[in-house]
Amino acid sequence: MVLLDGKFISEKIKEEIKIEVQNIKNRGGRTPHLAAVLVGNDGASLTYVGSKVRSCEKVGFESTLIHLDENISEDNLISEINKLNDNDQIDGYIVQLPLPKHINEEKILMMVNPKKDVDGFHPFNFGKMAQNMDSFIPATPQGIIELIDRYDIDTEGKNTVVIGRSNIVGRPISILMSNKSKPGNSTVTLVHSRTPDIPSFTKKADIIIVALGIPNFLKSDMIKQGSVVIDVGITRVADKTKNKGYRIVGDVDFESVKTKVSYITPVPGGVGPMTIAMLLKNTLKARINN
């Protein structure tokens, strides 16, 4: 069993980005600049955005946090987004999800300039990705592909099962894994919460990517010997033995599964760090494209 160490690989990628940023500066170019829009004070979102800002500093990016009141009107939020669209000093930006219930997420994401959409959520970028064209790819699926690539895991002709159909992870990674590319060229089955008898699919899978949001969902008896398991899930579970009062749990029952797999991502330290690294990579790409 080999651990797919997302923390280690993400640090390598950050070092590569840092060198590219220094090269841009040495040529007299402008430093890449990433902005983040955070509405409200959701604890997980605050932690995630804080991590992004620290990562920007590490690679030499400029970063801006636009922290808005959770009661902001939809029109005022759109006004803030338009300012970012019009700001030539901002290469890319993200709108941290989830947004408050009174704001239409779809409407807000449609307002993002596709050329600055480093999250890869805009339909313009999603459509280009689906056609295997150059685009901004959502950071988590891109991070999974990068992790598979860096560990040289063979995907061609393999049977891949993706559990979960979200637009952020499940759908895009199913497209990327079936693309005529490397990694890619696998035969993909997408299952979800309404799929009867999910184990009948996962037991035949060479590669399983779980993004369902249910802690410890994938058990040892649901996989075959030697499979590759990538866990995208991240849930806070109450645990009084921990200083923070909780522990982070993935969608895979790691302890039972680890003895049967050839490769597996830990949680935390697997896909999560790769997501932030890919966001930085997309921002660098946006800067180069500008």
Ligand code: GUN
Contents of the next structure:
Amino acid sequence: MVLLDGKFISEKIKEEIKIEVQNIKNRGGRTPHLAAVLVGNDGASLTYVGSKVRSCEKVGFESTLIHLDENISEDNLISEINKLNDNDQIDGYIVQLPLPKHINEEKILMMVNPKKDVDGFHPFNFGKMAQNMDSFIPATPQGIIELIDRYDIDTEGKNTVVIGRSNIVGRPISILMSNKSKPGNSTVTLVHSRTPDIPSFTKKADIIIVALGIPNFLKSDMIKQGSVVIDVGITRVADKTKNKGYRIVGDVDFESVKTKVSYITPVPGGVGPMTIAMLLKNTLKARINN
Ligand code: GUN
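Form predicted alone done, so how does the form predicted together with the ligand look?
The next block holds the full complex; its first chain is the one shown before.
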């Protein structure tokens, strides 16, 4: 069994980005600048955004956190988005999800200038990705592809089962794995909460990507010997023995599954750190495109 070390690979990618940023600066170019919009004080979102901003500093980007009150009106949020669209000092920005219930998420994401959409959530970028055209690809699925690529895992003609159909992970990774590309060229089945008998699919899979948000969902009796398992789950589970009062648990029952697989991502330290590295990569791309 080989552990897919997303922490190690993401550090390598960040080093590569840092060098490119230095090259831009040495040529007298403007420093890449990422902004993050955070509405409210959701604990997990605060952690993720904080870590995105810290990573920007590590690679030499400028970053701006726009932290807004959770009761902000939709109109005022839209005017903040428009300011970012008009600000030519900002190359890319993200609107951290989820947004409070009184705000129409779809409407907000549609307001993001696709050229600054480093999350790749705007339908313009999503549509281009679906047609295998150059675009901003959402960070988590892009991180999975990069991890598979750096470990040189063969995906061509393999049976890939994706569990979960979210716009952020399940749906885009199912598209990327089926695209005519390397990694890609996989035969993809997307299963979800309404699929009867999920194990009948996972037992035949060469590659399983789990993005369901149900801790320890994938058990060893659901997979075949030698499969590749990618765990996208990051659920916080209360744990009094930890300083933070919780621990992060993946969608894969790691202890039982690890004995059967050829490759597996740990949680934490697998897909999570890759996501941030890909956001930085997208920001650099936005800067270069500008
Ligand atoms: N919420 C959970 N994942 C993400 C992400 O990748 N980007 C944003 N903006 N919000 C998220």
